[in-house]
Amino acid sequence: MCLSHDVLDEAYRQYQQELVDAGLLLPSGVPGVYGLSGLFEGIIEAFERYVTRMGAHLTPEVVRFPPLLSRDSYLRTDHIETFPDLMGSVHSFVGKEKDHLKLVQKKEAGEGWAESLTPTDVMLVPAACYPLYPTMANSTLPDEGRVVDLRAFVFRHEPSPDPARMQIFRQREYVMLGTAEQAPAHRDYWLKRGEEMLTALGLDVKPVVANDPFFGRGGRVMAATQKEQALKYELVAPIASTEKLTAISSSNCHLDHFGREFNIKTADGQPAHTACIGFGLERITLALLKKHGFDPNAWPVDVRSLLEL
């Protein structure tokens, strides 16, 4: 069933308003940017502990990055070529006093004061794994590869009435850097395990072959190729709409793209392949609230037990 944009937008706004009325989301005045209540944040923290327990047997390296990436590292990826419409570039004022006066005058006149700003050395992180690869540049992996547990705030410029499509949100990931065999095995393992984990929480998830939202005409070719090679799977579930499902987790193979770009080698000297699973923490919380209600104390006992609520 194909829903019109108007019907979908109404479903998004209705669920958003329910969340706001319940005090779970605090609107900022900007679409897709919210404050979160303590209850909402508590569910995220509980789910993260669940993810940690489910991945503990892999003894992953644990790394946490800020939501900023050096501009030089960003430019070594192909993000500006493939997702220019989603990027976030940090700019600031670096002028003198007379330049500051002009800046203030523009602001007070309602003119384009942002034109007086200069790009800084940092970009907003577009995916949780992006800051990882520069830290491993020019390195050689052990025979077993490396598994890294990541969490980061991620920015994507896609304002929307859909409460699940936030501009700033968190991803929790398990990333594998290894051989051409180890990386897809990691992806396939976590695709199955992730589905089991989310199903155990009562969510109606299913895996689908997917593609990233590559930009432009060339992007359509890249998206078709990504789907044809089944490099990306999403676990989708109902949130605001039961007809239009939302991706709450994704499992991806990047082939040797990051290995080549950052000169990360396998033990036998080949460019490393990488793969990851990413859990969308805010989206999973929204899915749980939609499925089980706004009071976690009334959730099913087995769900509360798994989340240790």
Given for the second form:
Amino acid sequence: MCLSHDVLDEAYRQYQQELVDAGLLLPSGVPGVYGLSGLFEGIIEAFERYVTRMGAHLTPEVVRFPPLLSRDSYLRTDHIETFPDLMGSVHSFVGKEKDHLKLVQKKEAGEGWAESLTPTDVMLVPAACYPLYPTMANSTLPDEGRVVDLRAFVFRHEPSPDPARMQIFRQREYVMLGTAEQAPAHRDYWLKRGEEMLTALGLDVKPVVANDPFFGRGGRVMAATQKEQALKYELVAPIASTEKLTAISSSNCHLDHFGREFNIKTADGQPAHTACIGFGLERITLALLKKHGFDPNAWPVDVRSLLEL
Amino acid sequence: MIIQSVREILTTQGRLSTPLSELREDSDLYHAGLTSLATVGLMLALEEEFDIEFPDSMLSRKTFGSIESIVDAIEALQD
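The form predicted together with its partner chain, contrasted with the form predicted on its own above:
Now the full complex is given, and it begins with the chain already shown.
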């Protein structure tokens, strides 16, 4: 179905206002950047524990990274070639007192002070698994591969009135590094398990073949290629709109893209393949609030029980 | 000759793992190591060289899958 932007924007604004009025989202003045209430955060925490329980049988390695990535590592991910418009680069002031004075004068005059800043050694993390690969560079995987449990705030520069399209949000992931057979098997397993997990919470999810929002016209070739190869699936559900569904999780194969770049090898010396399931924690919470209402005490008993609320 | 220019652009943009001299006109460029990222560079270089613009309907793996299909696409756009 083709919806006009106006109709969709209205649906987004309306649902965002409901969330703000209920105190669940605290607006920051910037589209897509919110504070979250204790109730909202409590649902995220409960869902995370659910993910932990559902992945425990894989005995994943647990690693947590800050939402920053070294600039050098960032450049090795091809993100700048594929998603330049989404990146977040951290800049700071590097200068002497005179430069500082000029900076403050510019600020007070309402001029472009940010142009005087200098890029630091770090970038904002665009996907939860990006900081992992550099730490595994030049390594050889065990026969069974490695499964890693990750969670991080990730940044994407895409301001939007859609409360589900946040500029900074959390991804919880199970990443698999293994052979050309192990990685897609992980993806397929988690696509099904993820669908079952979310369906059990009462969400109307369905898997769809998807593509990443690659930049520009060249990006259309990449998107078409990604779809033709069915590398990315999203689990979509209604949030602000029942017609335009929102991806709340995705399960993807990266082929040997990261294995080659970071020289991660399988036990038999081939470039490692990687794959992941990513749960969008804020979006899943929004989908639950939309489906079951703003009061978790009134949610269906089986959903409360699964989330141990 | 279109085909000669296409071969030259593939040499600079294709980042192929198989030498271009070993590829026939109908050889699968993706089997020869063409990545989707390299396809973007290839597409932009072809547009520049031939003063064309690939429409959205042509922005797929099929268009850039072989030397033959690239030449066909350029000829169709130049008509």
